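One chain is shown next in structure tokens, namely the form predicted on its own.
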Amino acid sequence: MSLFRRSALMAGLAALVGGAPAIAQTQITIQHALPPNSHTGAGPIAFKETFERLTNNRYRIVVQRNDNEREMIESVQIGTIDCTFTSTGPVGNFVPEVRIFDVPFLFRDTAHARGVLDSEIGQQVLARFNARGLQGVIWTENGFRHLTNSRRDVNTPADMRGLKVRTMENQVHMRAFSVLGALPTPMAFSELVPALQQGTVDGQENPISVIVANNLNQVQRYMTLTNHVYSPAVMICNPSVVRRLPAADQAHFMAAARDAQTANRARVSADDASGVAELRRRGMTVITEVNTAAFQDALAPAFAEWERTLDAATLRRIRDWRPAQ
């Protein structure tokens, strides 16, 4: 049963405890991974502040942490929680069309990625969530992903051979690392730090925001700014959550979602700007000069495969996208 519910407070009870009329509140529960003070936490916190303010506190937004993103998506789908802010890594298992954004080196830079997601292309993919019993509300982000490991400097694709790298449960990411000669090991984020501590995996790949927020420098010595894939994130809700809202509150809901997107992206930009210096201060070796073309050349067999198995026309639209003049 969904946690989206009308509280059962009654005016008579209110009179007993204070004499004032009761204000019925609807509770909406949102889960997300990573600490509250992170780019991921910034989204739901901003959503909560804006939506409660715009609706004069007729709604109570409860924000909770859950490091298992696949579990959160499943919970939204069956209605045991209302919404989640999640990376798209596991979303492809529910909405296969999302996987197109996981192709390495697809986006030129952050402005390109954000522009595509906010364009008709991104909205068309969000519309695909409905058929899977989910509602894609708005795109947020993790940012560009980079490689860390505990064994050696990675300067070229050859340096990745034999490295056991934790990935998300994402077929596109796993295929890319396999082609590069690494040993991809999919696991939930909640399992990552113990796996690194115990040597189950040698490394992992995540945006700077995630590496900083989770102190991965404590279990990883080397980082290479590979920028190998842009990592979107998304706010997903159970369709009944938004459908049950009055029209005016649906508009407030979307305004709050846009504020969540703005807060999330601003935090990613800030973390990217300061993160390398911070990780070096914490003792990591950070390689910033990377021969991107060498990695792209090494991935040629995978690129050919994705052109066949994914939507080649949409891949071209993404690569060709430019902002309106």
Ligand code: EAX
The other form holds:
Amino acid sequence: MSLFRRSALMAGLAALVGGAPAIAQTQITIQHALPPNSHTGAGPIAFKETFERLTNNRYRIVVQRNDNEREMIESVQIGTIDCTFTSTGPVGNFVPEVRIFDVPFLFRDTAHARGVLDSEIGQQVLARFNARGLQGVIWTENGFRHLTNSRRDVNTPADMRGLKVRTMENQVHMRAFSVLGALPTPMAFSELVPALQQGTVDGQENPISVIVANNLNQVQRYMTLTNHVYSPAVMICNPSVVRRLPAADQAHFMAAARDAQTANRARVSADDASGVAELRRRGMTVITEVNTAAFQDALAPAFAEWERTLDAATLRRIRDWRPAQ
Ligand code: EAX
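Alternative state: the form predicted in complex with the ligand, after the form predicted on its own:
The complete assembly is shown below, putting the previous chain first.
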């Protein structure tokens, strides 16, 4: 609140000195990973634009970058920052129910993933955040993830044997990579580029938008469009942030969150459409024809485990989901 007091004080001084109106602005700080000009930056930037406009600048949204998503969630929980837009990478360690959306090959395509997240199924999982001292505001996305590495073309699961692959700090993903025969090495995104440069890991997996925005082509030569898992993202706030807003501003808050979702998804779609050509232009070898069934078959033991350890009924509801006619 010291920042709040300072801006109110400065506005007061400005009023005394220059006659400007003393507007007491409340500051809301939002952190996200990746550069501002990325699908991840697009969400908070759209949120700021809409919320400040709808509230006539009674609030000031401060957007900051932090490539350690676990740290951002912890900061939101403690209240040292107000909100974060994060991939679900580390979120399951805080809200275990979220892990269900991290299962490989669960979503057929983007429309399926967005549809489920916007449905009652997605709302029910957002409602679980509160028990963990967090507020799940809205689902955004990171996109379908693909494998890159510095060693060889990966055409089949057998080609992954022994590859050291950085994963997010995500139990479901780590299990998938070890069942596929790779050596999963979890770490924060902020550690990824040095780990690739130093050869601590051979490969990593991320959506096209992340690979393009972070120039991972500079440290990775080979890419395979594995589409092995959809990577959701989510806007999370400290519960007090929304609770202390007057009802009208809460409605503006949600309208801004929906604009953030729209901006983020539009950017992912655009990056997916242009990204392969761009990464080839930057010198990557990109394998686009992938025998998806071979990867799914290789994951059979992990699928059997998740049927037991995750909520099997919800997994079935997700798989059975169809768009409304
Ligand atoms: O949220 O950690 C990751 O690989 C994430 O996909 C990335 O930071 C974007």
